[in-house]
Structures are given as C-alpha cells and as structure tokens.
Amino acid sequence: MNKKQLKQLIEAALFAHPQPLSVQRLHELFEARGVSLNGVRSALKSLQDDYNDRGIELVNVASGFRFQTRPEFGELLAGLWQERPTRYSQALLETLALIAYRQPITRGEIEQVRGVTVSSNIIKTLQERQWIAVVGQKEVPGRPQLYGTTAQFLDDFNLTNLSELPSIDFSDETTAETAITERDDLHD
C-alpha cells in the first residue's frame, strides 16, 4: 500500500468511526496490509497538514484522532442544530473544576473548598456526561468515594492529558472559612 492510499484509508476510517481512533488502533486495523506504526503516524501528520487551511481539522485528543470543525466557526454553525447547547450551573462547573484540578478528591473535600453541600444531581450529571467517575475509595473511616475525570472529559474539552488544563495559582487559596473571616474583618 502506498502513502497516498494509506492516507486515504486513514481519512476514511476517522470519518466513518464515531469515536476518536488511536494510532495503535489504526495500526492494528491496517497491520495485515503491511502498514507500520511509523507509517500510520506519518500519514496522520500529513493529513493534519492537509487540513490546515480548511473548515475542519484533524486533532489528537486523549483517546485518539478525530475530525472536528474549527473552533472559530462554532458560533456560525450553531444554527444547524435545533437543540440549544446545554447550560451548566456555576456549582456544576466549580465542582468539575475541583475534580479536574485536585483529583482524586472526595465529595467532602469538594464541599469543604466550596463551602456548600454538593448536590447529588451535580455528581449524577457529571457521571451521566461521563466526565467523572469513581476512581477508588479513600482509606479513612467511612471510605468515601474518590472522583476523577475520564477520557471522555479530555475528549470533550479537546485535551490529550490533564497537563494541558490552564494553570491556576493555588498559593492564595480562599476557602469558605477564610472568605467568611475576611468578610467579617471588612465589616468590623
């Protein structure tokens, strides 16, 4: 199989498959035809270059490669779908951020940082979206569940790994307790 055929075959596979495909999976699909792992990588790089100036792009996310529209066209294309995009509450987003940045983390630890109880619906929604999962249990009395993010979270947020999350300075951490103390000091 020549390079052009391999590139076309990989392009077709990525287009046809509903989920991202990893380099290893693509190699497994075409290995019987004499395709090497480096050949797959080279074809993917060439495809990425081919789509540099088009309305779609080939991106590498946590679970593999996929085609997607360029982010700058998102608003213009939103009218194609009748559904409104889901709006998430501030509480849900804060909970997701805490899990993403401090995983593994228990529900109690999330509540301690946020200063309010975490609704069961928030945890349920995050699990239904497959953005978080139970990754273990903390070795303390009561053995609370530990939550962490999933590969689906990385895929949906266009990340290959957690190190790509924007950095946040936790050195000046404000907890509910310190916020209340600061507020009381201002009113005195």
The other form holds:
Amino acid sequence: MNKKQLKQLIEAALFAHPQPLSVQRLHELFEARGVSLNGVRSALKSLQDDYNDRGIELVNVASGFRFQTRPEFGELLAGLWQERPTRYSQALLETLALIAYRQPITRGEIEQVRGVTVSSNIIKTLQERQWIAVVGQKEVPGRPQLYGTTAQFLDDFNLTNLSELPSIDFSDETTAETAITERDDLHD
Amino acid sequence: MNKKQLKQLIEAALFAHPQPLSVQRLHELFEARGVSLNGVRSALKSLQDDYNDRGIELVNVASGFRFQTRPEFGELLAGLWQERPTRYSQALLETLALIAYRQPITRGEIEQVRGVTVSSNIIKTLQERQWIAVVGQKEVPGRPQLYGTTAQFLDDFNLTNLSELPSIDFSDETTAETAITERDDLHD
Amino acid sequence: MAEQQSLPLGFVRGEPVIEKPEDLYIPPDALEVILDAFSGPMDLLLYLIRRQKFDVVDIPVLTITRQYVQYVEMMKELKLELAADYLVMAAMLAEIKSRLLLPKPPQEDDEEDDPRAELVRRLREYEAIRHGAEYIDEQPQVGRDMWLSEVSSNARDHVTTAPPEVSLEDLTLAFSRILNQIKLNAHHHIQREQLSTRERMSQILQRLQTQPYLRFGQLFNKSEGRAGAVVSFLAILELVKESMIELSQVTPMSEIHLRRKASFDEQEATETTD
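Mind giving me the form predicted together with another copy of the chain, seeing as the form predicted alone was just shown?
Let us now look at the entire complex, which starts with that chain.
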C-alpha cells in the first residue's frame, strides 16, 4: 500500500479505536501488507502536522497515540453533556499527588504526610477511575498494600510519563526564597 | 467567533460526541456566542469537503452528522477488535494426536494410553471443528464409538492423506539406548 | 502567583474562598465552611503560616501554635464535628511549644535537636505535595477539558473469531509425548504403512455407517494401484481382527460382503453407547 493509503488507514484506526494505539500495535495491524515500523512513524508524524490547526489534535500519551479535542475547547464543549464534569476535592487531589509523586506508598504513609485519615471513598474513587492500583505490599508488620499510578492515569492527564509532571522536590541547598521564586516561575 | 473557530469547535464536538449531532443541536450549543443556523450549515459543508480525501468522512445520517471510517476500510481495520485465538490444551492435542495416529480408536482406548479420563468437552470441541468423527462402533461389550479423523482434518493440516503425518518410529531395530536418546531429543 | 496574602483560603465547590478573618472572629456558619475547605490539619497549619508570610523553615512556633489552638478551641466551642486529626496536631504543637520553653541543656545546641525540625520537615513535605496536587489539577484532563474521539466504524462487522490454530508440529509433539508416556512398548510401533491402513480402516467404517453392506470389490480402486489395494486389504484384515466388521460369502467364489459386526441386540446397544 502507498503512503497516502497507509496514512488514511492509520487515521481511521485512531479515530475508531476507543483507546490509544501504540506504534507497535499499528505496525502489527498492517505488517502483513508490507508496512514498516518507520512507515507507521512517518504517517503519524504527517497526521500530526495535518491536524495542527484543527479542532482536534493527535497526541502521544502513555499507551500510544490518540485523537482528542483541544483542551482549550473544554468549556465550550461542556454543553454537549448533561452533567458537569466532576471536580475533585482537595483531599482527593493531595492523595493522588502523594501516590503519583511518592509511589510506591502505603495508606499509612499518605496519612502521615497529610496529617489526616485517608477516607476509603477517596481510594475507591481513584481505583474506580483506574488511576491508581495496588502494586505490591510493604514488607513491614501488617504487610500494608503499596499504591502506584497506572498508565490510565497518565493517559487521562495527557502525559506520556510521570516525569512530565513538574518536580515538587527542591533541593536542600535551595533557600526558602529561591524555592518560592522557582515555584512562582513554575506557576506562570 | 469567526468562521474558522466555529468550524474547529463543530469538528471537535462531532468527534467528541458518541452519537450523531443535528444541525439544530449544534446551533443550540453555540447560539449564545452569536452563531447562526446558516453558520453551522456552512461550517458542516466546509468540514465535509475537508474530509473528502481522508480516512474518515463526515456523513449525514437520520439523527444528524457524524464522522465514520470509510466503509472500504472496514475489513482492514477489523484487526483492531480481533481477539487473539486462544491455545488448545495439551490434553486436547494429545487426544487429537491419538485419534490421528491410532484411528479408529475408542474413548476408552485413548484413556488407557493417556492414563486420564478424556473430557466430553475435548471430544465436543474436536467434533465441532470437524476434525474427528464417529466412524463406527467397536463390537465389544458396550459397543463404544470409534473415532477417526476427517477430510477436514487433512485439509486443515495441509495433508492429502494420513500417511503424510510425520512418522514417529520406534522400530524394532531401535535399541533401548537409542530409543531413550530419541525420547530425550523429543523433549528438548 | 498572586501575593501570599491573597492565597485562597481554600476551595468551596470549586470557588476559591479569599475572604479571610483579619482577627479570629469568624461567623459560626462561615467557620463551618472554612473547616470544610481545609483538607486537614496540615492544610490549616500551612494556611496560618502563609497568611503571615512566614517561611516554613523558620516558623515562630509559639505564635503559630497559639493561633492553631485558638482555631481548634473555637471549633470545639461551636460544637463542630472536629476530626480527631486536628486535635492530634494541636497536641503535637503543644509538645513542641513546651519543649522550646524548657531551658536548653548547654551541650544540646545542634540543629537536630530543634523540636521544630520534625514539624518543618513535615510542613515542607506537605507543601510539596500541595504543589503536586495543583500541578495534577492543572493538567488537561480527559472528560473535563478534552474528549476522546470514537467515530463509528463498520470494522466490527468484519471481525471473525478465529478458532485456535494447531500446527502439524504441535500434533506430532503431542504424539511423541504420548509415546514417551507409554515408554518402550512393543505394542505401540507406529509405522508409515500402518497409518494409511488405519486411515483406510476409518474410511471403510465410515462407509458402513451409511450403508449396511459393502461389496468387497467396492473397496478397491484401480487408480490407487497395487499399493492402494494392499492398504485396503490390510485394513479389512485388521478390521476383522479387531472385531469391527464381519465378512460373509454366500457360496465359494461369490462376492464377499462386508458389514458391521452384528450385535446381539442393536436396539439395546445403541442405548448403552451414549
């Protein structure tokens, strides 16, 4: 198949498939028709360019490539749905942040940092969203479960990997003042 | 909002919404921003042209407009939903092998050689695949059914007749020693 | 970032609460809202520190403890459902305060023993996590800021569920496993010729399923040549030997017929076979 056909097929596949598709998966799909890995890559690149100036964009997240509506249209499109998107509580976001930044982490360790009991509802909600998962057990008395974030978390927050989240660790040498300046810069 | 922005928004809305969207619905959505019904119509027309030569197309169905993959791509994209075939169990393969190599053979005889009961599921699966069939009954008490392989079996295994099955000879000349070596080789 | 002073007190149903008490008088219902707005004692503590532009590394513990305890006392006075966690923090602050008030033994002046150190460490860690939570919340989020495309496709109509594949090799391997199981046993010689004989046996039996008799001659096909005839003949002999068929001949030299071996009671036998 020629370049144009491959590009059309990959485009159709990405639009039709509800989950992101990896380069490998796309390659497997069309391998039998003599499509190379590089062929897939260059088609993706070309598609990304095509959608540069449109209402949707082709992005690369943790589990592969997907088409999505531009984030800046969020509010304008919200009217499509009856329900307003859920806003998560500060407690949930802090718990999620602890799991994302300090994983693997136990519930007890989360409670220590936040100074407050972690409600079972928060853990349940995070698990139902498939943003966190039990990744093991800590070898201390009671063998508490260790939590970590999932690929679904990265996908849902538009990330390919955790390091894309801004760092929250300021080195010990950082004075309070420079730390605040840095923080402010990050916020701009 | 200008024409370009409206087009981008309608494009995003159509992609994001799982069901088709009517001209009226799209109009309602952006009415508050001074978008006219004709504005929506001409944006849709323009989008239809944009996707004229791509992997997906914008079509007008009974309940409104929707994007869909080009019908001619259906077969090529089916692989996205194709489940990997599972593998058959050792027990099934051994049963099939015994029927192929030792036919006609009764269930009792298979069980004798394998030393375990042959589950009805295995026989059923093999019959459903039309690889084995009842070829007669053995004239012994209970008149057990005799199983043999079918023409379908030969076709599926790319054989013209059974004698093309690889022979696994333990000929009379084989000394105990060489036989053991052969067995070990087979295990590798 | 906005000035420290105008940091929102917290978020109530997504709206920042910027109004804050200049003194400690807060209308009762507002306090309830504020308590709801704090995600825990660390959050409240951090707010108190930030409100006065203190740095976490150099907290005036006495002042902060006093203020924190006043908050907590007021909450108790108003009989608000106060989480035990707030009291735990109050106790910890009180302990630090009392240790600071005690005269220091002269040799213990190194930083590690500053009772504030642990609190500072905790506050810094909590503050870092607060930033983490902010960063996560600022990320574009599927279902809130963007939606994924799932356009309809006729591809699913073309999906077929393929049954598992078995290769000839799988089959031979399975058979060698069986042979290994039964060890070296003279009864289980498998030979090429035997196989075609066995196949022919199945074929003959299959034909006898649909017709009661077969003429001997029907079993030989000229196109198969001498080898084919031998195979058919061996198959017939084997079937007779294994009591699977019977041969009959009315008079010498007349046509030989094959039939399924007669059973004593067909009816009964059929019932018992399945």
